[in-house]
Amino acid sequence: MADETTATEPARTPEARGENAPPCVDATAVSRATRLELLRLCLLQRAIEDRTMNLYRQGRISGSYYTGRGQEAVGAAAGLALGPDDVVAPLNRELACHLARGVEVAHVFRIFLGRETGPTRGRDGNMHFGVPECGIFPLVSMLGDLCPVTVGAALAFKRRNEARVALTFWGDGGMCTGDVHEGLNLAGVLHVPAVFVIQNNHYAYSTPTEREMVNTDIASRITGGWSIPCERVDGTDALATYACVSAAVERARADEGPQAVEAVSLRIHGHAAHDDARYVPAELRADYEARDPILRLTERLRLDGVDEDTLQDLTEGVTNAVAEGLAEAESAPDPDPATLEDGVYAMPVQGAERT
């Protein structure tokens, strides 16, 4: 008779479903509370996610959904690296990123139900949004457009004489795009304190790295092309990454010019919800999941004698936040249709009639 588990799903190795999965690198210079925080951010993030796209599967969420499983410790180890004076421009998969800030579990889910509470008051019902309070801008879908206006942001500090940085992302795929390009050569000459990190997920939606540009190099052509110091880290590992760049942003800070981060993982799920990925090899997939984020971190705190009640509660505590912060949003009011028009402005036509 044939086993029960492979009769309804291939069978997998214990790497391809994560176990054993290698513990991050032993960086000793992060400490015991960055440690957990960073796991509690990135058991967060994918818990959020999780639960949205379920409701978009319901249909309860308009347009796609875009998840970062897999690239959680990379935002998670961005948001916490920066000080509170600094300012960020999250792309759609650094949702960590927004958490570790300060935004609020049921400030995300308001924005994705459309909720008149929301970010954007309903009129945008994915990650289009930004908490000003927080330091963080927000994200448009042209990917890399944030670049320059994050060097504009450098500039205004540099200008200013204040200790601020200003960080943001793009992918392998933005590297392809010429805001990238301008904004990196600004931020050489004007020598300003910005800090790029470059998420290189191997693919650009289906385009696999190697059919969009000819030297894949990344961190090389950030280096020998402006002369922005540039360091290469696996972004599956959390501690490493954190390590980085929070480096990054000290040398930015300390009037060492621009800095740049290139981190290597994978986008486990597809571009969006509506993407199924099957251009992915299945395995580069499984050395992927082998080496899922939150599996090594949490290897690495067992290693550091965190033990497992500790564990227990970091988890349940982010099953309760996602829950309350849920129930919160729903109970938040729909907009008012009456409303729609409002903020919408558009220059007359010369010589047409207004209705």
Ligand SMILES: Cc1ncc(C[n+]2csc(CCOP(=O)(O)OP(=O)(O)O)c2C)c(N)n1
Second form
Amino acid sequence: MADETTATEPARTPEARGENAPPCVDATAVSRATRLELLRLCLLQRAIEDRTMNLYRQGRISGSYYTGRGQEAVGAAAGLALGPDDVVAPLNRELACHLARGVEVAHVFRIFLGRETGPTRGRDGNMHFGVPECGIFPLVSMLGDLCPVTVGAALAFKRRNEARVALTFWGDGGMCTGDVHEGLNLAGVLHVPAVFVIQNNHYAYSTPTEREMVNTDIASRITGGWSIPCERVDGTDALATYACVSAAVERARADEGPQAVEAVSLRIHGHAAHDDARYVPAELRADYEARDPILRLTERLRLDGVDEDTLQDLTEGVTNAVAEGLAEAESAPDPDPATLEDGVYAMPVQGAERT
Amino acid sequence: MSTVTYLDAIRVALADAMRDDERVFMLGEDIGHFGGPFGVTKGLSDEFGTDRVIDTPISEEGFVGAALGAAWMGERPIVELQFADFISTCFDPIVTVAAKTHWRSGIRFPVVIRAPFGGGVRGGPFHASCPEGWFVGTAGLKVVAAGTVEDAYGLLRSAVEDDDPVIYFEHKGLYRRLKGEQPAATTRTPIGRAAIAQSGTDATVVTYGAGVDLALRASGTLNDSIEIVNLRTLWPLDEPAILKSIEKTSRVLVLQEAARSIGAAGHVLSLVARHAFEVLDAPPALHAPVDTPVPFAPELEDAYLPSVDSTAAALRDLLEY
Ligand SMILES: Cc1ncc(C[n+]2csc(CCOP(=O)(O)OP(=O)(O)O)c2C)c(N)n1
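Same protein, different state: after the form predicted alone, show the form predicted together with the named molecule.
Every chain and every other molecule in the complex is listed next, the one we just looked at coming first.
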């Protein structure tokens, strides 16, 4: 079992993994179209990440590479729970959130490949990007930083009386930073429409949650400590997560103040490509492998009566989208070193030429 | 024309900026009804309301980050730190988020961070520092420091209208000591441009903040003709203005209140070494405190800070070389 799940495993289809996964809860408020879209987004994140991991191993991607395997449902759910005018600041594990906001597959590959026409023009790689046109703030590596930024975006909405919401994510590790405390506290005091989704995936790099905090019940800490309503949800269940985050987003929109969700899952891959996650006990991993969010949602859709052809079409569509997106990104130009200093300032100081 | 203090000029600039642009609002500790620890924001919450002059918890990292998020959404926040020393607690949102985001993504951060700096007020190691050197040289940030009443107003107005993050260092020792005519509401001090505070031919003093007044007074005790370059913007440096003055005088003293190995001096001296070598008649000189934190006891602080006498002595040494 364990050797199948190391970071070197090849992409596998849900079918190859048997059909015994426990189905997602039948969250009745979630329409069939949304269910199918959640599955498409999860499949797309996984297919892009599997493809990219291969590219990385082939030496075609520089730097490092991070995936969100096992956590796809959370980013997908939050991405779909937001409205078109809402904004979001995702982290490493939430590629599906970008995709839900309309970021093109080719654009994702352009950042991984460091292309001129990618979201950062080659200035940054990995998941370190945002797409401002899609209301997505670019990831900043320093964990915790995005919490106050999100609170500030929500403050702008509140000041202008706009029914918009700002959402961000962090992990159990990020939960321990000072910025998260300051951001949560500020959000509460200012009563802003911010939503915080905590991805509790049991580990911060190699450190288990029990070594990061004494009280590991993050939801009750946020509810009790910062007076921000926070529900704990099974992050491998796309429908439960979607229902939970949607409700939080709508409460925030209705001026009920900041809201939070703790989504519990397990990062099935290592922290990044170099990490085989051998610190994760085999039973824990096996437990979560059996609750793969894609398998669980697929099972739910089968119970809903969605036929195999439809599911097959979805998978094929994703496979094609990845192939096309990658081909498009690969043909994109490399960045020109002559442009390196462009954009350091929005309003460059005129005439004070640097020497 | 009425006479105002440096502090009044800052307050009027804040009020004028908020009156002119709905998007401008303020975040900081005790800045509302209380008016801030130095009274800079006194009365502003009466005119603009506590929704625009927002008292925050003690969370510098939180509210600087929040200012950036609001700016992302098109607002133009002004953040007040109670003392510039506390900028260390919000270093990360400044040097990571504020400085790097436009280059990476094109998102603009029209945010002003007001940082009351400087000594002479017996503030000691935590309330009298000049931490500008941590930011001078950081791509993506603009760093300004006013040394005159006019610039206190004009630099702040320009900073608020700038689309980049600007750290505005205001000198606590000048707050009530420096007086001048109330600058007109149209006054803008261009960011990135130094000014000649006094023209002269025998030597150049390059300085900023409280150093401007100090240099003026020190040069008044000498018979020589001293040119004073008031940097106003510490980053990006106005390199042509510095070099132009030194080409004229062939001698340069860099004067700053920050400890000698930090602040803006190193950058100025590097520029001089690289580009003014051939016009110099004397080695470029530096007058700045020793490399220690700012001391508290009057005897120690007075010995630490450049004074009129010590600055005049440094100039004499330079002129006699
Ligand atoms: C402030 C900070 N310290 C250290 C790191 C290096 N780092 C990147 S991710 C990570 C682990 C994060 O764990 P968690 O927040 O639980 O998120 P996960 O990686 O599990 O998704 C660490 C230590 C960082 N990015 N930021």
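Residue numbers count along the first chain shown, from 1. Being a predicted model, the structure only gives us computed values, none of them experimental. Here, rigid core means the biggest group of C-alpha atoms that superpose within 1.5 Å across both forms.
Positional change of residue 339 between these two forms reaches 2 Å or more at the C-alpha, relative to the superposed core.
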